[in-house]
Every structure is written in structure tokens, then in C-alpha cells.
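What follows is one chain in C-alpha cells, specifically the form predicted alone.
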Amino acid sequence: MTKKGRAIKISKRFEVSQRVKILRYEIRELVPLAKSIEKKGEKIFWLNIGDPLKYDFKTPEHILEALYYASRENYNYYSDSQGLLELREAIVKKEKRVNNIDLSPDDIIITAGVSEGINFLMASLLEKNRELLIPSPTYPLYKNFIRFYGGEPKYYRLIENNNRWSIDLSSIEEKINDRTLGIVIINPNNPTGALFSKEDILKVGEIAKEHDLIIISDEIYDRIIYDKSFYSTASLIKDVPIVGLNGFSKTYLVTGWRLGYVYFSNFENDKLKDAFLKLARNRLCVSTPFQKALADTINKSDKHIFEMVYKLKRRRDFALKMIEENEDIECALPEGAFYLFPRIKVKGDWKNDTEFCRKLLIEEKVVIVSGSGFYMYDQNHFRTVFLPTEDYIQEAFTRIFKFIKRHKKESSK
């Protein structure tokens, strides 16, 4: 638009590539329609994106102090592209302390935030005619960049049996072929909030080495888990190469700093580390004094960790006996991060999972994300979030369950 408001006319060769035209990222689609209704005085009630700094948790306040230290002692210039030194020898201490893996600061890349790490790691490692393993449902960035850079995903399934989601391992076999390159893992996993198992692992582990494979390890919620215990794959499998993916956002809130790092572990040589630094090198460095801070206290202090899981759990069996009390929804027990993916267990007059949410939103003013917003395999399944305050949960799945009410069908009752 010009400063009159006139727009301005744009040439018939302008076209935006194909390849943006392949992402979709559901999980803020309806975002603006939420916006737009909030802004005629409705009260919105958000459980759809994963960000405890937008509910009643803050940065702890050992972290904002050394942020305010770093800047004053200088750091504030270009840092390496691989990543500040002092931050990466920390990682390796705090994986040796929390996960049990051996790892160097040369193993460790410093990325903005677990996002760009998916990002590099496919532009490195895909093209055309080349295949990735990923979980069904899925983190929609997996499927996305897997797209954007001529790959193409394959989905194994996640299935939900006895009140927990499991690895389907004979959906990974049968999808195997040789155009794969790698397992994708999860773990905790967004959306379902599984914490699988060390049999689990181990086994993909094997089928990853009996066909050649690498596993990348997506691991940003390590230490947001509730009742079993968490197993780093790098710690269990070491006859495989295995891409670790982590970060701070999640488990150290501070979330809008965008700070994660990529592990190499098991490789014999270091051309997909290489390509990942190229890509680095590029976009010249994540932020300085974020880096720094961390590096002064991720090994320093724990306690924000232990009361954040503790509040959080009496969330999640909150929302989790409100559902249990329903009889139109169920949900598998989430055992690590912040998210329920219930189940509908009724027919209703919305055509799809992704209607329902929109309906939703229209009608209660619940923002709730599809199910194959996470190519889900079926349509019956959406994610929220239990990170907000008891009230607040308990208004919005209230809304929730009154909504099912009204649209499902007679036949269902």
C-alpha cells in the first residue's frame, strides 16, 4: 500500500514460490479469527499453544539477573556461529548430569530455538527421493521442512492402547525402504505428551541399525515429566549415529529467548555436522547475551524446574478428571510435557477435526488445535495445553464438553 492507502499494482510475474505454498502450521491458524473476536470484548480463552510465560509462570530470576550481567559485561557482539563456548561446555555438562551422555562442546550447535535446529538439519540432509520416518500424529515443523526442501515424510503410527500412546515399531519396519535416511523421534512428545519407553527406544535403535539409519532425538521437554522416568536415546543407543535436538524455552521459560542447540552422537565423521555449520554461518549467530546467561545458570539451580512439574501435574489431573467424568471425550495419560490430546468419542455435525475447532472458537471462544493439525492419522483427536490455572481450565473445557453436547448427533447419544 502506498502512504494514501492506494495499493499498489504488482507485476503478473510475481508469484511466491511453490515451496511456501507446502507449509501449514495449525497449531496458530486460528490465531487471527481468536484476535478478531477478542477484539469486539470477548473473552478468549487460549489452550492451543505451549508457552507458560503466557500463563502465570516467569523467568526464574537467577536467569533475568545474569541476562542483566551479561549485557553489562560485554556481551553483546557477534558470537561464534556454532555457538558461544561457554554455553556449550555447560550442555555438556547439564546432559552428562540430567541424561547420562557423553558428549564435547565440538559435538554441541547452538541454534535459535529447536525450530531452526529442524530447519538446518533437514536443508542438510534432504532431497529429491529422500525419506524421513516420522511419528503420526507429529510436531507439525518435522512435516513441514521435510516438504520445503523436497524430501518426502513417511508416518509411522503412534497408537493409544491401556491409557497410554506407544511406538507402533511394525508401522516403522513396513515404511522403511531405500530411499530412508532416519527415524524421527519424539520424546516426551508434543502433541500426545508420551513418555516412551526404554524397550521402545532400544528397538528402534536396532532397526535403525540393521537398515542403516540415523535417529534424530527430539528432546525439548527432557525434564518436564510426571510419572515415569525419562531415557535420552543417546544414552541407550550407542551404535547408531543420533541427532539430539534440545533447548531452554520450555524448561527454563524463556521461551521468547529462541535458544536450542543440535547434538551429534555415534558419527564416525562429520559431514552432516559440516553442512549444518554452513547453514550456521549464514545466518551469523543466535543472540550473544541469551547464550551467556544460560551458560551461568542452566547447571546452577534446579528448583524452578521442580516446582514448575509439581504445579503442572496437579493441572494435568485436574483437566484429566474432568474428562474422566465425560462421557463424550477420553484421553490417554500424558507423562511428559504440557499437552492432552483427548479423544472424541461421539459423532457430531461438524464435518472434520479442524471444523469442530473452528466451531468451537465461534461459539464458546475455546482455541483448541486439530488433531491433523499434527497429521493425525484419524480425525477424531485435538490438542490442548494444561498449562493455564485450574479456573481457567476448568471454564474452558467446560465450554468444551457443552459444546460436544449440542452438536453431536442423536445417534451417538
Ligand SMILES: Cc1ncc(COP(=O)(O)O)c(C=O)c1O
The other form holds:
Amino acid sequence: MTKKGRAIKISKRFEVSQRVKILRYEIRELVPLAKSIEKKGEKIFWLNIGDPLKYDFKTPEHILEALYYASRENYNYYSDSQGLLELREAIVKKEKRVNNIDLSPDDIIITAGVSEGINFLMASLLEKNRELLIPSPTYPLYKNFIRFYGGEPKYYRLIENNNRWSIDLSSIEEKINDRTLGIVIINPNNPTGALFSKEDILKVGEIAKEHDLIIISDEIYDRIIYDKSFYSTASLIKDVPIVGLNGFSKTYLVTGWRLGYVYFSNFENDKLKDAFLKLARNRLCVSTPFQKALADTINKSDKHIFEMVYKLKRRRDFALKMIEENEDIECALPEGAFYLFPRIKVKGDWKNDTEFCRKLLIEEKVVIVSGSGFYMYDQNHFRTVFLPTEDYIQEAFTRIFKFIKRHKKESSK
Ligand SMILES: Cc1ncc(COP(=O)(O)O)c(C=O)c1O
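What would the structure be for the form predicted together with this ligand, given that what you showed me was the form predicted alone?
Once more the chain from above appears, this time first in line as the rest of the complex follows.
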């Protein structure tokens, strides 16, 4: 349609590619419906997107100032495709200081968010008859890009036991065959909030070594942790090639700046890194002033991170307490990130979890994401953020509980 709404007939040849048709991003799927309800004057409770800046978290002042100075100092040119050297040097320091990983600036490539890192990595690795093991539930971009480039995602299970999620190691071993290239770990995990134990990570390392696989470790929530210590994969495993993915969106409160990085650890040669760099060159570079601002600040002050984690922990505990007091749902303790992945214990008149979320939005005006949006192997989960204030959580959760109570089948307990 043109702007004036005049339809121009388009040849049938202009069909979009099959490749694109398979892409889905369920986290934002209910947004158009929610927006249309909002337009009619209803208040919507947004619990779907993992963006702290949409709530009461703000980019720290010193980072904003650094951006101003970066652009005043003429950091407005195309930077190196691999990323500004100053930022790669700062990341070397940060990864040593925070995660005890030894890197050199040359091991690192700056990307437009971890999202671009996942895209380029899958583009560099996959084609027909190649498989990657990814968790179920998973962050959807992994599945999307593996398939986009012709490969096959194979799911291993995360299991919920004794109030926590862990990696089902036997499910990893069952899925390995001669087409398998590697294992993806998301730690701290989205959507479950799990923080995987040192033992589990070491065991994944042993499996990878035995079968000659690489490990891809997404650690974007490495600094948003509550009760225990976080162990970065590359700090524990020295005898398996590891691709680390990390970024600034969440911990530096700059989701819209679109900056992340990938590092290559324990690789015998640069084949994969060179392929990745070829893709990076084709998009020239990522935004230079933003890179410079982060280069100047990521090792200066962590105060905002401590404040954010303190605030989030209180909100998590508040949300969990509400769930504990409700008989229809339960939730394992999230030890990192800012998500809850509750399990609905009762059966209801909804067909599946997708319909549950859609009906909830229509009736109670709350936006959450179904477990199947994360390729969860059952239909009983949903994901919500605990980023908003306690009042907001209280109102939204009360609506969710009311909805379940109204629609559950009494015989299902
Ligand atoms: C596990 C995980 N990886 C990657 C991303 C993408 O982050 P970015 O903003 O760096 O593209 C997200 C965003 O929610 C995520 O949860």
C-alpha cells in the first residue's frame, strides 16, 4: 500500500523468501494486539520484554556524559570492523576483572548487540546437515538463526528440580551425532533465570571434549546475579574451543545502543574468527561514539550495577512471595537475570500456553510470553520479567492469578 492507501498490483514473482518465513520472535508477538487495546484507552501491564530502561532504570549519568564527549572528540567516523581497539582493550580488562578470563584484544569482535553476534556466528558455522545443540527452553534467536542458515537445532533439556533449573547432561549426550558442531549454553539463563553450577559447566566441557565439539556460551547476564557465584565457561574450561557472547545492553543499561561482543577462546586457528570478521566487514562497523563511551566507562564504576541488582533482588523476592502464596502456580528460584519462568499447576479451558497468554491479554490486559515462545518442551510455563516496581508487579500478578482461577478446571488439581 502507498501512503495514500492506493494499492499497486505487484507481480507474483515478488514473494518473500522461505528463509524469512521461518523466523519468529514470540517475545514481541502479542505487542501489536496489546498496542491496539492500549489505543482504546486501557492500561496494559507489560511483563514481556527484558528491557530495564522501559521501567525505572536509567542509563548512568557518567556513561551518558562519556557519549557526549566521544562525539565532541570526533569519534564519529567508521571504526575498524572488528571494533574500536580502545573498547576491545577495555573488554580484556573487564573479562579478567569480573570473570577471570585471559583474552587479548585480537580475540574480540564488537557486534551490534549479542543479537548480531548470534546471527554472524550461525552464518559462519551452519549449513545443511550441520547441527547445534541448544537448550529447551532457549532464547529464540538461537533456533531462528540456526534454521535461517540451513542448519538444524537439536534441543537438550533444562530440568526443574528442587526449586532450581539444571542442565540435563544425559539429554545432551543423547542428541550428539556426527553432524553436531557444538553446544550452546545460556548462563545466567533466559528464560528460567538459572545460574548453572560449576560442576554442570565442567561436565558440559567434558562432553564437548570427548565428542570434539565447540561450546558457545552466552553470558549477557553475567553481572545480574543474586545468591551464588557466577562461573564463566571460559574461566573453567581450557581444553575446548569456546565462543563467548556478551554485551552491554543489560548491565550498562544501554539496550538501545546495540553493542555487544564475541570472543574466541582456546581456538587452535582463526578460521571461525576470520569468517565472522568477513561478515563484520560487510556491515562496515558498529556505532563508533557509543563504542568509545563504553571504552571509557566500563571499568570505571560498577555502582549502578550493585544498585540495580539490589533493587532487582527485592522485586524478585516480592514476586516469588506472591507466587508462593498462590496454589495454582509455582516457580523455581531465579538466581540470575530478571525473569521468572513459572509453571501452571492446574489445567484450564485454554488450548495451550499460547492461547493462555493471548486470552490473558484480552481479559486482564497483562502481556507475558508463553513457554513455547522459548521452545519449552511442555505447555505449562510462561515467562515474565520482574523489572517493574512492586506495585506494578502486585497489580499484574493479581490479574494473572484471577485469570487462572476463573478459567481453571476444578478437577485438575
Ligand atoms: C540470552 C540473551 N542473549 C542475547 C540477547 C540479545 O541482547 P542484545 O541486546 O545484546 O542484542 C538477549 C536479550 O534479551 C538475551 O536474553
